[in-house]
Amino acid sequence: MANETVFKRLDCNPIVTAANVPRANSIHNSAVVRWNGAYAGVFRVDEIDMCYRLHTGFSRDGLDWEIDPEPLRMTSSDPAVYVSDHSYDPRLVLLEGTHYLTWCNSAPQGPQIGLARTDDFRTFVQMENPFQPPNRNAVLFPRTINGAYAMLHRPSDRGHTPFGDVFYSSSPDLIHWGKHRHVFGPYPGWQGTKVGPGPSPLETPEGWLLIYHGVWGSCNGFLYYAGGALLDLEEPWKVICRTRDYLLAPTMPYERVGDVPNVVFPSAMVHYPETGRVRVYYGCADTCVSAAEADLDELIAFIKQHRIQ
């Protein structure tokens, strides 16, 4: 048995492994929306040649899932905007309408924001990437706050950081992105090497709620974890209260055991406000995609209870 906190894993699990796409080696990491009375996803689909690819999938219930076994459709008017075959680890929100996709673009000079918006999900308008390079992990905001689109990221370096802290950035047009904040950085434990959004944030009456990855650095290596954040809904650079004690840890066979062991990493959250609960799906081991569920206000409860002081 598991350990469990507030949330509660799927019997179900692994729900998406390397058999939904012929040239898998591994997918996970990936990005799940509500769609349509259904869902749909990005997948981070790593393939038989070792490059990261970004796959679209669909699925009647978020759990059984029909995935696309060629990479998604990007087109851009700009052909210095591009897609590299190092796209990793994306995540989707609904903004004004429209499915906006935010993703790992590596370039040469290191990790950089990739940005796309889809109405379809089968075809997908690449933007102007928002930072330069290095960076990762970046999350917009569902809604303008202040009547600017916000963004959560993390700038980075061009090895396997081992540091990191989480940023607030904001944009008046999703081009031009300025008036950097600095949220929140590594804490000792279970966090103390680094932190990184993990999906978009959810509104609540409580404050933005996140859910994001923490990694520690013990004697064997890197490991992964989940926690949670509540910030201020006016400027979320402030936060309300943090989690002391992690949300999920890589403790089940297949979070301990795959191509990276020991992780869990949040990468997706979708909210049922008819029952009140929330779905984390999060990758395992970089290896497989899992979920987990939670009642939203014993979520914040516990985050406000178990916080750092």
Given for the second form:
6 protein chains.
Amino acid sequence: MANETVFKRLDCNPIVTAANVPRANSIHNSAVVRWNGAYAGVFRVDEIDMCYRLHTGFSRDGLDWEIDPEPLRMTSSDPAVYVSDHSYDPRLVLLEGTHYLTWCNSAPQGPQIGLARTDDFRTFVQMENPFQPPNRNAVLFPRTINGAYAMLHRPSDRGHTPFGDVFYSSSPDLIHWGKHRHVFGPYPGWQGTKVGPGPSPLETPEGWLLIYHGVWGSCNGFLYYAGGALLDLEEPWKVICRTRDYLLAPTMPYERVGDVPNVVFPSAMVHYPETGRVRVYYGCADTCVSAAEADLDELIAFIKQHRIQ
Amino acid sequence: MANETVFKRLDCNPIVTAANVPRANSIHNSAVVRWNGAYAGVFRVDEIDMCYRLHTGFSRDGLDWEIDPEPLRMTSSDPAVYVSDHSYDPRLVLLEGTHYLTWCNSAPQGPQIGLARTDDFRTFVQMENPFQPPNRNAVLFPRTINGAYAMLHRPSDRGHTPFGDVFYSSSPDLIHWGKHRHVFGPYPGWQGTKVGPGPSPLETPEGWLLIYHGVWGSCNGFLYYAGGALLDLEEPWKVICRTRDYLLAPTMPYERVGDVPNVVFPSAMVHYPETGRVRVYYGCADTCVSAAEADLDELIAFIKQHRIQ
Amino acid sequence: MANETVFKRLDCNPIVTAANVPRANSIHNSAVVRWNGAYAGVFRVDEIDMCYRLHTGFSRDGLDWEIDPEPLRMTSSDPAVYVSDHSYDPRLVLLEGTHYLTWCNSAPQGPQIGLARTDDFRTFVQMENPFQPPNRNAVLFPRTINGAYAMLHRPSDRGHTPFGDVFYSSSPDLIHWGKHRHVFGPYPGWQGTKVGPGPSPLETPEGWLLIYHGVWGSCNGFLYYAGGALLDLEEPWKVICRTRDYLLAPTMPYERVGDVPNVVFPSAMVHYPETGRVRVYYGCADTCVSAAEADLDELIAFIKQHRIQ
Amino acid sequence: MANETVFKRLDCNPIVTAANVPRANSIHNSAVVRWNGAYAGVFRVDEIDMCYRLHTGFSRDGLDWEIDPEPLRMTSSDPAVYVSDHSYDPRLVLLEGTHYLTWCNSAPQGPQIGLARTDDFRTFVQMENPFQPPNRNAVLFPRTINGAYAMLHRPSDRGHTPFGDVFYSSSPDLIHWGKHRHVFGPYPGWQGTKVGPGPSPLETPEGWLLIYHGVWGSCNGFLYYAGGALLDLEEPWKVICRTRDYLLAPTMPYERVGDVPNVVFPSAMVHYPETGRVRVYYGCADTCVSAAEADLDELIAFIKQHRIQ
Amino acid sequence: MANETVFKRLDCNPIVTAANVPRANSIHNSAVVRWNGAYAGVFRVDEIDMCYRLHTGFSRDGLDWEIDPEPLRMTSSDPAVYVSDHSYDPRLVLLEGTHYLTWCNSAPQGPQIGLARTDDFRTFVQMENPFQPPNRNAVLFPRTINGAYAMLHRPSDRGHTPFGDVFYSSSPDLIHWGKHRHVFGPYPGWQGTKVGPGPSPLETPEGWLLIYHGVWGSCNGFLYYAGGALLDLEEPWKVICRTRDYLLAPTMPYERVGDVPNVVFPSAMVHYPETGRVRVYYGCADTCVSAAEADLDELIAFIKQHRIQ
Amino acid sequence: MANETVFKRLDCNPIVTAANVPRANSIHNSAVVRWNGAYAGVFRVDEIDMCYRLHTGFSRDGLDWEIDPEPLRMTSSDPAVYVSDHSYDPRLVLLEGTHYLTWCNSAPQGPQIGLARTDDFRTFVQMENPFQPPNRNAVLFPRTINGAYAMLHRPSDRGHTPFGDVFYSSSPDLIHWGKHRHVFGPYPGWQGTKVGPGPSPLETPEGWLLIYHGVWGSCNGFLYYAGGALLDLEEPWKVICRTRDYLLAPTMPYERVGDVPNVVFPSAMVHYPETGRVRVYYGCADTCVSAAEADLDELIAFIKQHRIQ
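Show the other one: the form predicted in complex with another copy of the chain, since we just had the form predicted on its own.
Then the entire complex follows, led off by the chain already shown.
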């Protein structure tokens, strides 16, 4: 494919489809982590009533998945904090030995970020929603930075949001959030309408590696792409460099045709230190899940070389 | 297909395409009835000038169709009642021994419902338009109810109508209409933006069976689905139950790719009492016609089981 | 005033304001008839909770009004026919010895026309709603035409409706309506965006005299004007002539400044055969009620002379 | 005035106009508190370049004001926290002996809430912005609640925001904010499009008294009104009651005519325990400042009596 | 008035209203020049059919005007060049001994610039339209620049144009136009949505003095202001300086209330070398014409001092 | 394919894809001419940063192309005339022995027409931009008409332009343009929203043959089609006839699926006098380039026969 760059799509794509879960209309935009020598995931399953719910899944190799046919149920001591029937676009991160889940937890007042923790991928304890609505995408960093927890997120509106910027906020307790900093915004081209964080950032000697989504508005609606950035290790709201070229664009039939045509939406990244490679999981056309892989050093070199000047 | 439910698509889909009529751009959203031991139909043919006209068609088995290359011409004694060059989305029903055709008969003041009768599928007599514009979908019931003719319809606006509810109206004479009742409206999910009647309702011991279309607005426009409802036999504006899950969703390539991507639009239903089955004809991607079949008892059971609570 | 035409505003304008009713935010767009040697009316009262309700009023001279502080309550044998908390823009007409009230009776599915009859302006019996929603303005003719009841109305959408045409429909029984005819639509200038019927038409030897509203969309929203037309006596959907010049434009401070700036909205017309004059009542800036008078012969001559060619 | 309710406008309205400050285009939506036996304020001054800046002002009686011709300058140790050239709609509250200022501090990513403290109305120390953008209105409570600082605010979008709900958030340190709770949203009528907090709530035995703004969308844009609510003393996100009728509507010429017609925007409330009265300051038509007064007991009784059921 | 700057409004404002012409709805946005020791003008007259036509007018003192009740009729040898029934916003300039008229000459394809010449204000010879539609405002310079005719103009769209920039184009023959240069665009504040040329530029030792209009979009539509700029004498597409503060804002009742509220629209400037003063004529609220005067040196000093940095 | 008309698509379609150029996201909407016994072209290459740039290409047979991996660089003596990073939709024409290139040369003030000349397809000299922005499509005629250069073009707006008409303008010097004439506009059906010129017109005894694009707005955005017209040889703004039926519609998978679904966009036409045939190159789904061929006499006969009456 001429417009593959540093990432190579897996030959077995798509790896998860509606066929993996009874009653599924589509499965896409999902979270995956390495876990206990295998893989665990939280999947966005749109059912045939078009409610969006989160389901856990497990896999030996990250490609062949067993997804729980029942939606994930949170426990919470506070009834004011609830999980919505429109829960979508989960991300996972391992932080201080616990896995944290962020997702878009629709509220009557607009899309809102949900936050939960789990130690076993069976019991999820829902915590306070970090931000006011509307907000559509958020990921935690895998460690505290300067003693505070840190999150990247994208404030939103209540509709099909024609704007989007990446923000950074920090917290002493995972409950109260502040010191909001603008990280970066749209840039002309494939990321000209909105940008938002993808998977949780990966710490590298060159900075935090962030894979993000960019959106372009054609005369027929929105197209979604994947890009990459390096953020300062200690002040991650400072951008070291960021791609001017995309990393992935909707090109394959399973990315072009589906419930929402022309979408690649990166939502998880797994690092293999043993081989120096990374694998990115991404939603395709709001219909299925695929993956693509790159050598980490080549990826960082590509981002630095194809940066916005 | 994971998201097939109680309906099974025919293997020979699509059964009618632009190739069936010279000068056709596309043929979709069409009406079919059993007639004289075979089948008759009225087809929406979008020609290569993108005028939409109605054509009659005949078939031995309902799958292999001879469609008249010339548009259907109405007779009418009143010049104020005309058939537009933008006539589309026909429905047929047998009522008191005569076949009645309803369709969307575009007027300069907006889409409007047309009404005509035929005894032989050669001569069609156009009658008064039942409603003020704008209105986009209407079907007659196959018998009078409490001594009055009865119709389901969807009021509209002049553009791409971001709303839609099903209404019921009755008439003593098929000319004057009144006693307008709201039947049901959108419901969050695949039917969250608009709903409208599909084929003429089928009388069953459990109530009138209505197959209807539901519309969801993504960030890239509208997707069309099929759902089902049971309406009270004597007061059909009262909903007994209605699907929360869809019956059909755009999934197959011929439903996903075409002039308007991601559309299934049910427009005719044939009942086979001899086998207990029903066949639904539906437009695909505003481009071709397909069909799907179900066992009537299973269909009713599905609707009752997967109902909105 | 340079832009007065054949109508002269009363010196005592505005004649009804919010001060006439406790709890009123504004009183405008109201119906008036001569009754028992005096005057009766139905007034649109927007209360301080911004619900719109109808109130009866009585006056010796049509200028000094006693308005009932309690809203009008309808009687109806059918619970499916209800009067909404957003009832507005009433019109009255005497037909076969009974007074009929039409108004905009908002339903959850959009604005809808309500119809009621009264013999004493104390008891109002609500009848079937004549049309499906959305429809925003309707007036009955004061007699049957060719044996049928007749109504002018303006179909609408659910929002701030950027279009509007006058339609004619007829009925054998005031319940079922049909034979819908387009009467006229917008015309470039002050009536370039929408037109709708004002008071019930007045029969004259020259045709039915219709005072109507026209709407122009500036870069700051809509302006409302009054125009006039003569319709064929036996086929009122045929326009004999219609003003190219407006009859009234928002000019006075009470027409320019108020809850909706720059509105004159004609809603009632009283004919004085004894003097050959007519008085038109009109809403001002969605805030108060005023009146203007003309000699009927001069008015008809003006409409014929200043017609759209 | 028929549509005055429990509030009486001052005869000397408007009390502050553009004439109070050289280079002012308009002065409106401003904050006032009692201070040192007199009054201090922070005023929104739109200058003749249509930049919006905050200016301090002082007054002996709260009616006759000396406003500093120079904009207020903040001190801040962190360059990431800046005061914008589009700073507007300030509120003030005395909390633990210090005065805190909140206002809308426009950022390139949308309107954002600013927070500062002052002990002398000369030096203002700007603190962290409490929330991510976009957010348009915020007020602090005058004391901690359950040991945490508390704020009411209205999330927003980047344009002319067609929605608005009141939210409650709390903080251990005035830096980090969390436990976001929905308080109330729009309600049909004058508050049908958006609602947002006005002055800082006043503690009363009946609950926290909140004066808020409500917005209605006519066909010519937005109209702004004032309403009132009582919130639970210990769990202020629980609404005890809230007005169905408005407290103030744009009625006077200085409220109807100006840069944005038909606006009353309450932004400050002064309590006089010595007389049992309150005075509300409000912006008029985005052009000047007025005030209205009520007896506190009567005001609370009005809110309870005219509540949404 | 606090927000008067260097311009002083005339006490006799408004100087032309609808009362000056029979059948006028409003007279505004008009052109005036000194002529034969007195004044001549071309006025935009919106008639009571809301057609916009141009009328000539004459005055001894520029304040008391005789306006021809008949619209100006052009002569033209080419039927392809016509004057529309929606002709508006004229400007005049004396160039090489002839007066040239530019105006907005609506075509079915959008607003378009018209061009005509006159030697006596009785016969106007219409020339080729200089530009493709849509374009809404244009003025000629009073002399050739580097041997070419020169024009400032504002390209537009077909609706209420939410954008606007000033462009410069030149011509060898007043028929063919080229070398299009961008001069300046919107700037945050009162000129944040669009800017367009007002009267023909005045040559001064400091550069070409251009009075222009700026537009701000509030939540209730557009407000129009007047600003000033100095352009390079030989390369007028180069801006020497331009006001950050406005020169005139809608403040007076006749500027705030009318067919389009809150508009001042400068369209003519007369220089009095004998006193060193200039008088600007401007349309008010799309309803009437007013004037304001300044000392030329003070005006230039103001523009230089209050410039955008 | 039922909806092929007189044009036959090449079996080798698509003939140019992203694979032809490193870093290409897509290659479409491109210009081709016969040159030196072979073919030369200028291609629109959207790179993986989604900048649109022009690249030259050469081919022996017009099907197998060598495209320069480096973008075309213009020379120009005037810095005010620049080639944008968003240069797209080129057309080529041979005029007086030189090849002229027109294209859409985006400027900050909107899309704008660029003009350049080349004698060797290596050096391109950029000339003055012919028109003010916004304008999106333009082609030169291959000879002067009545002594003047002539161009067809489509004025536009800055967004996704919901309108479009073909205009004709002429020039004495290729710098200054005037005598703007409306040629034709949209017509209900596939060309109901906008029309614009495709390749440079071909002179035939029957008139100038123009292949143009037409656009239809469905509920899911825009679809692009190809039509044909014959224009008067000496007064080309006069339409002799024009297709009511389209010549090409998006039907093939490579026309239906891509960055912008459902697009055929004709941009070049090569005439083969030796065989009497023409080949049209067209962009497909904003993703690749295809070609279709017809017999010239049959094509002209088709246009005459399937004309708008």
